[in-house]
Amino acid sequence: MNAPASSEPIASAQAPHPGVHCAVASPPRRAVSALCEVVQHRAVNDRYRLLTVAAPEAALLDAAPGQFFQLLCPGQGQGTHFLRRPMSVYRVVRDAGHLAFLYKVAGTGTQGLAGLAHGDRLDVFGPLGRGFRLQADWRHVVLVGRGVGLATLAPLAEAACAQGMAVTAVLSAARADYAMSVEHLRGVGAEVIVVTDEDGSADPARVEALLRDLVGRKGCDLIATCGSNRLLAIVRALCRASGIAGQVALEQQMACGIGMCLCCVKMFRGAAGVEPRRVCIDGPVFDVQETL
């Protein structure tokens, strides 16, 4: 049975802090707060874990690729752990009522998260933010990710394949066994290319050459990336030179997740010059050419 949700959806706040102008107003987002039961929690390898919870229909209905949830990790208030942790949606299985997160144990919050067992409850708030955008006439989408950025890109691959688009995923990792989602991506119909530090194929110059060859041979309508500033720089330059659309899901520390606290403000290129935007509500997905 799905876990209970709050009775009313909560629209993400829109008003910036007084005296601060943040460009790109976002429409209200349907978000819910819910206690979700853990239905599966396992180690993918010695670095990453996969957490699946039973979520209410309201949380699943509007969850889109690139959006995120704010998780209240166990141990809040202990040591330096006071705030919720933003985590990208990895999978939404609407028929089963399941929501999945793929994460790396890196700090106090995720260490608390790693202790959750089957049947435990996790407080989640979302979905939040602006996700990836697909155009119906696109034919080929290329994904370029590294680390947990691969988790953010997985739902985009699933959505693009479901719309009949060809998808090629270039997965960068320190070692081959750290390249998550390989079988899942292949299972939804994507072609997968794994590059690693171990064999030198993840070297930025080699990745750039690989992408240029791929775009030249197969064409491309969108390149989406997440998880590495070096990969973002490559994608931004290639998209600019080739006239290809590019989108990036930014990884950023957040506090409230709804645009009120201004913890996640970064500078972007806008029509009028450099301007501040809130990653949580104006993103976390942005056009690659807007990033600095």
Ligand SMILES: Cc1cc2nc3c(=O)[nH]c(=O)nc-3n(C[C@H](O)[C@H](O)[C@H](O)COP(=O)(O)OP(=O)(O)OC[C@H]3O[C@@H](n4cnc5c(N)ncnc54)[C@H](O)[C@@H]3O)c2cc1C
Given for the second form:
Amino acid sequence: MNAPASSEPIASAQAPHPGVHCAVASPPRRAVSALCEVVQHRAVNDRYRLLTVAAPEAALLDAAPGQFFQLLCPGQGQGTHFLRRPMSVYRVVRDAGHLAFLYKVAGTGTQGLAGLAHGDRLDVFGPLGRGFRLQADWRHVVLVGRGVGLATLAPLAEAACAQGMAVTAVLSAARADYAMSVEHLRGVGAEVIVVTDEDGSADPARVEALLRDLVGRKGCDLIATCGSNRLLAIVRALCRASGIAGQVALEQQMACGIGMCLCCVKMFRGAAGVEPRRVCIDGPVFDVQETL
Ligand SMILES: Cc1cc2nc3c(=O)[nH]c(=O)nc-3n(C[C@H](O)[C@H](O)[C@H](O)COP(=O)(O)OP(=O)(O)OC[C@H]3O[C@@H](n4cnc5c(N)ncnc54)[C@H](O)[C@@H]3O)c2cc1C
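Any chance you could show the form predicted together with this ligand after that form predicted alone?
Now the complete complex, all chains and molecules, led by this one.
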């Protein structure tokens, strides 16, 4: 959805679509649409790219881990893609006014993004959605991410470490060099464990054993995950069995990002049974026990 290019706050749509019951009432939230100058854009490896833009203060103020922006990606020729592409907040540096996205080139939209050069402008709309929730008395947070899901979890590690919590990040990747943000995560104070398909350590049964051992030895208040349904299933079962809070950021395909088009509706387990929710506005972060 092409939002107007201004940095005026816009209240995200909150009203449920007629005929669809959405059990989670989202709090009023304000997103801004802004044309942002690209200040850095580089390849992290042959799969992932890091894009940093200069964003207005209003866009950065409330941007929280797990929230996302809708990016108006350049087209292959002239113009832009009609539908914006959702991208998680990877880093916010408020002093510098910088907003960063870590992304994988997946199709034509992200190919368009990859062509942006220093000084080009990108139309961003956000922050959108409900992010991760941290409780002040939590002491140890475990993050389990796969692939580009690590982009979504990295700011959570930063926030939890900044609040004095211990953070262990389990990064699952096809190859060790695809495990992104290792140095960034260590830099903010997280302990990082990399598991890969290459050496078999990313096998779900081995990751489950690793998590059980970690939780048993160190205790854990929250397990947060993103990027893999298999990891989600492991985290959900472990959290249920151990009484630990679990949160997942879902990367559901979406169109408008503000709750109107219903493109991202998924079924969840609610208090009154199975019910539909919009991932863009009721999430994208959900309690793992609500996922089906
Ligand atoms: C809330 C949210 C946060 C996200 N954060 C990031 C991020 O930080 N970094 C990142 O690299 N990607 C992220 N994604 C995924 C990203 O939005 C898609 O990769 C992107 O929209 C693909 O656009 P495209 O035009 O390049 O590819 P398309 O041509 O639209 O799609 C290429 C392939 O990717 C699949 N695809 C498209 N959109 C999604 C999606 N939302 N989820 C899963 N598969 C999809 C398509 O089915 C197709 O197979 C996020 C998605 C959501 C919903």
